[in-house]
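Encoded as structure tokens, the following chain is the form predicted alone, with no partner shown.
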Amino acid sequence: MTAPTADLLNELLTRARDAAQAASVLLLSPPADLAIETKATPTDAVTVMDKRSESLLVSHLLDGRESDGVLGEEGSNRPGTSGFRWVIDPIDGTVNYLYGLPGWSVCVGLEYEGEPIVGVVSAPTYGVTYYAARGLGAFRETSGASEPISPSHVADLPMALTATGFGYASTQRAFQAEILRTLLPEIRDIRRAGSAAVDICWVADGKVDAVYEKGLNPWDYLAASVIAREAGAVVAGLDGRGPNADLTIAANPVLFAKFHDRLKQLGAGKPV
């Protein structure tokens, strides 16, 4: 298949931004009863709004593009025939949303023949939307105005403000806590926002210097990875792999190798 043109990328990016905006508006007015369910563990929640947001996103994204594929956190999964696949997280940071805390986001990513090409992360409680398309740069939109973004230039681990997150299974959290116990004295400080997509976008925007997390799924990182890479950050797994569930790392380009190597030494990507 022919690679998408710049005009088509802009068109697809606009579609993604419109869908994420519509979902954000929906989510800012939750019902009194969120009809909470749980997933694999009692602490991994899903609300009726996760499902409504995903349904709205799918409807917007596939309107007139019915041959596209979809992969969504709450069960939307169809292969499609166009070579394009939308990868969506209707609420990244559901526990934040459930507790009325800021930091949750709506993520809309797009792959073409398996390669991420468009990313939108809307964080309405922060009043910001990050967006990018391959080859077209990365931007932060606040109050209707957009500005290009770029990562920090911090080059040394002791000065690196680092973000991370934790899984829901107690065994995985215990493993992650041990990694952090060793890493924390070696870095500037740690931040825990509760949305992996927001963390990666903060790397893209120079608000943190690095992020790492175990247990992420494509809907958690794909949209944000496009934004971070277009901004000039590095997003990867260990040893040249792409971001994955074993370990996903994002950092500014002068810090990435040192950060990667230290996490590898600590065994942060080992199975739990």
The other form holds:
Amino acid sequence: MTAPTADLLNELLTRARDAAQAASVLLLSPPADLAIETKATPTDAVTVMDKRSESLLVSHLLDGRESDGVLGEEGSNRPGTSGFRWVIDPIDGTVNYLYGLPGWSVCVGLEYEGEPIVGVVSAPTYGVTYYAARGLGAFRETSGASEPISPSHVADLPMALTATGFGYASTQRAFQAEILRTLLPEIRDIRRAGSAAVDICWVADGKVDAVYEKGLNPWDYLAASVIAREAGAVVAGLDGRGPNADLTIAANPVLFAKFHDRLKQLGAGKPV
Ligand code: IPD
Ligand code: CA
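Coords for the form predicted in complex with D-MYO-inositol-1-phosphate, given the form predicted alone:
Below is the whole assembly, all chains and molecules, this chain first.
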């Protein structure tokens, strides 16, 4: 199959932005009872709004594009036949959402033949939507106005403001805490805002210098990875691999190699 043209990319990006916007509007009016259930651990929550947001996204994205695939955190999983697959997180940062804290986001990513090509991360409580399509640049939209974004120029670890997050399983959290115990004295400071997708967009927008996290899934990083790469940041796993569950790293291009090498030295990508 031939790669999508710029016109098609723009059309798919608009579809992704519209879907993320509709889901954000839905999520801003939660019901009194969020009907909380738990998943892998008692702290890994899913609410009725995660499920409603996912079904809204799927019906919006596949309307007239029934042969596309879709992968969503709350269970959507079909391969499709068109070569395109939507990768969605209906709420990234569910714990923030549950507690009424700002910073959760809606993530809509799109792959073509396995390559990420479109990304939208909408964080309505911050009043911002980040979006990008491959080759078309990365943008921050606030109050209806879009501006191109770019990462910071901080080149050294001691000056690097670094975002991270933690998994839900306590063995994984203990491992992550050990890595952070060594890293924290070597960097400027740490931010744990609660949405991995927003963390990666902050690298794209120069609001943090780097991010790393173990245990992320494609719905957490795929949309944001398109935005960060289009902005000029580097998003990868260890040793030239793509971002993955062992370790996802994003940083500005002058910091990335040093940050990657230190994380590797610390064993941050080891299986737990
Ligand atoms: C979580 C958030 C959080 C990160 C966790 C993710 P969820 O996603 O991105 O920041 O630290 O690893 O699981 O569960 O809220 O969609
Ligand atoms: Ca989620």
